[in-house]
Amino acid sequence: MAVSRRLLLGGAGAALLGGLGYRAWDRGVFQTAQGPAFEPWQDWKGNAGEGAGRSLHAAILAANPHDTQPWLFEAHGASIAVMADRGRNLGAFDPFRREMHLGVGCAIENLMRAASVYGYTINAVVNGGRLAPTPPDKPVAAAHLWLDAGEAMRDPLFEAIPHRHTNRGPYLERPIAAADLQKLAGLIDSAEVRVVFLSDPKARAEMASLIVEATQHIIDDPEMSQASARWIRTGRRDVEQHRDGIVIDNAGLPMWMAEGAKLLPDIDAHTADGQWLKMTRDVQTCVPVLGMILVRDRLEMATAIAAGRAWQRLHLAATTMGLAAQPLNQPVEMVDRNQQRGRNDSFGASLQRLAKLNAWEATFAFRLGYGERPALPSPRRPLSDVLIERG
C-alpha cells in the first residue's frame, strides 16, 4: 500500500512538473525577446539588391505608441510613400491619432538616415492638415520621399538604430551632464520643435505630480483602460501571433518578476492598471531628468510628424551616450482626451509653466537616466506585413 502511496505521488508530482514544464514553454518564459516576433532587429540592415527599399528594415525599428507599429510603405522604384496606418490605433487614448504621427515621423527619421547611410539624397514631402477626433480607420497618407543616388556616409546614430529600446525598468541616481543635456538639446531644437529638459529637484517633482495625476485620470476612464489594454501581450503564442504590443519582457520588471507573471494567470485591467499607476508613481518618475517635447500647434499633422521624428533622433542620440529613455506622455494623453470630451483641461496649462515657453505647447513627455538594465526589444511584425503592394 505504501509502495502504491508512493507510486501515486510520484507520478502526481511528475504530471505536475511536466504541466509546469509545458506552461514556461508555452509561455515563453525561458525565451526572453526571442523567435520570430525579434528576427527584424537582427535584419535590420537589408541587403543592397533591395535599393531604395532597403532603408524601410530600420524604418520598422522606430519608436512608436505601444508598440502598435501604425505605418504602412509603398516603395516603387526611388519612391517611397509612408501612410498611418489609423487602423492600429491607441482608441480613446490618442483620440486625435496625434501619438500615432509622432510614430510614423519615428518611422521617416530612421528611414531617411539608413537612405543617407547607403548612398541617397532624399527629397522628403511631408503631409499636412488639421488632426480630429476620433478619423476614420483607413491609412492616410503621410509624406512622400524620392531617393537619388549620392554619396555614402557615415552617421552614429543610424549605427544606434538596433540598440534603441525604451527602457521601463527603473534608472540610476546618477545624474546627467549638462553638457550631454546640450547636446541632445542642439539636435532638435528648430523653428518647429524644443525641447525642455527639467533637472531642477522643484521642476521635476512637479513634473512627477502631473504625470502621476494624469496616469490616475486614464485608468478611471473605462475607455483608456480598455485601449491600453487591447494592446498588452502575455503568452508566447499571443506575442508570436501578434508581433506587436506592450510584452511583459520589456515591460521594466525585473527578470525573476518577468518570468513569474507568465507563469500566472493573466490579470485582469484593473489590476494591470493598478500596478502601472505604481511603477510610475515609484519608479519612472523617479528620475534625473524628466523632459518635454513641445510645439507650436501639436493638433497640425506635419508637426506631429516632424516631433517624432525630434523623439527618435533624441532617442538614438541618447543611446549612442548610453543613456535610457522612456515616454511618459499621460499629461499630454489627457490634454487630448479632455479636449475630444469638451471638458475643462488643467495639464496644458501645467505644462507650458514647467517648460516655460511661451506659445508652445507640449506633444510628448518622457524620462532620461542611466537604466540599472538593459532595455530589451519589442515585437516587431515583418517588412511584408507593411508594404503596399501597387495593384
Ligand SMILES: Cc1cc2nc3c(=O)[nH]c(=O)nc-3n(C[C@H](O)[C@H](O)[C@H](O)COP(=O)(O)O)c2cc1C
Contents of the next structure:
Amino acid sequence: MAVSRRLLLGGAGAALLGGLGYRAWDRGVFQTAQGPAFEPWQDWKGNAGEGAGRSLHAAILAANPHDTQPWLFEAHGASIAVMADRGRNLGAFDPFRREMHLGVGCAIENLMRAASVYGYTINAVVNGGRLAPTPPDKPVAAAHLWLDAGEAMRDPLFEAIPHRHTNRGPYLERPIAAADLQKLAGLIDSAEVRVVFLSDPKARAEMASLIVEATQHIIDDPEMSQASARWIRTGRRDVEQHRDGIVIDNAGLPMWMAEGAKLLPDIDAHTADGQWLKMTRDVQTCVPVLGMILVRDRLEMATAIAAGRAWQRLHLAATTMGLAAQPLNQPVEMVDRNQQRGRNDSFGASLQRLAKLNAWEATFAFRLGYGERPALPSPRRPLSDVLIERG
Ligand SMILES: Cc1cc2nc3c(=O)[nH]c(=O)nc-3n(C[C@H](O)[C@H](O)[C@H](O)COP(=O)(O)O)c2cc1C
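Alt. form predicted together with the ligand, vs. the form predicted on its own above:
After this comes the whole thing, all chains and molecules, with the earlier chain placed first.
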C-alpha cells in the first residue's frame, strides 16, 4: 500500500514537474531576449549591397514609446521617406501622438548616424504641423531624407546603437560627474531643444514626487491604464507573435522575480498598475540624476521629432559612458491628457518651474545613473515589416 501510494505520489510529482517544465518553456521563463524577435539587434548593420536603405537596420533599433515601433519607411534609390504609423498608437496614453513622433525622431537619429558612417551626406526635410488629439490612424509623412555619396565618418554613438537599452532596474547611488553631464548637455546643439539635469537633492525630490503623482493619476484613469496594458507582452508566444511592446524581461525586475512573473498566470491590469507605481516610487525615482528635454511648443510635429532625436543622441552617448537611462515621462503624459480632456493642469507649470526656463515646455522626462544590472534588448519587428514597397 505504502509503496503504491509512493508510486502514485511520485507519478503526480513528475507530472507536476513536467507540467511546470512545459509551462516554463511555453512562457519562455529561462529564455531571455532570444529568438527571432531579437535578431534585428544582431543584424543591425545589414550589408553594403543594400545601398542607402542599409541605414534602416539601425533606425528600427531606436527608442520609442512602449516599443510600439510606430514607423514606416519607403526607400527608393537615394531617397528615404519616413512615416509615423499612426495606427500603432498608445491611445489615451498619448492622445496627441506626441510621444509617437518623438519615437519617429529617435529612429531618424539612428538612421542619420548610420548613413554618415556608411559614407553618405544627408539632406533632411522634417515635416511640421500641429499635433491634434486622436487623429486618424493612417500613416503620416514625417520626414524625407536624400542620401548622396560622401565621405564615411567614424562615430562612437553609431557603435553604441546595439548596446543602448532602456534600463528600468535599480541604479547605484554613485553620482554622475558634472563634466559628464556637461558633455551630454553639449550634444543638444539645436536651437529648438534644451536639456536640463536635476542633480541637487531638493529639485530631484520635487521632480520625483511629480513623476509619482502623475503615475498615480495615470493608473486612476481607466482609459490610460487600458491603453498602456494593450502593449504589455507576457509569455514567449506573445513576444514571438507581436515582436513589440513592453516585455517582462525589460520591466526592471530582479531575474528571479521576472522568471516567477512569467511562470505565474498573468496579473490583472490593476495589480500591474500597483506594481508600476511602487517601482516608480521606490526604485526608479531614487537616482542621482533626473532630467527633462524641453521645447518651445511640444505639440508641433517637427519639434517633437527634434526632441526625439535629442533623446536618442543622449541615450547613445550615455551608453558610451557606461550610464543607464530610462524615460519617466508620466508628468508630460498627464499634461497631454489634461489638455485633451479640457481639464486644468498643474504638471506643465511645475516642470517649467523646476527647469527654470521661461517660454520652454517639457516634452520628455528621464533618469540617468549607473545601473545595478545591465538591461536587455527589447523585441523588434523585422525590417521587412516596416518597409513600404513602391506600387
Ligand atoms: C517618447 C518616449 C517615451 C517613453 N516613455 C517611457 C516611460 O515613461 N517609461 C519607461 O519605462 N520607458 C519609456 N520609454 C522607453 C520605451 O518604452 C523604450 O524605448 C521601448 O520599450 C524600446 O526599448 P529600448 O529603448 O530598450 O530599445 C519611452 C520612450 C520614448 C521614445
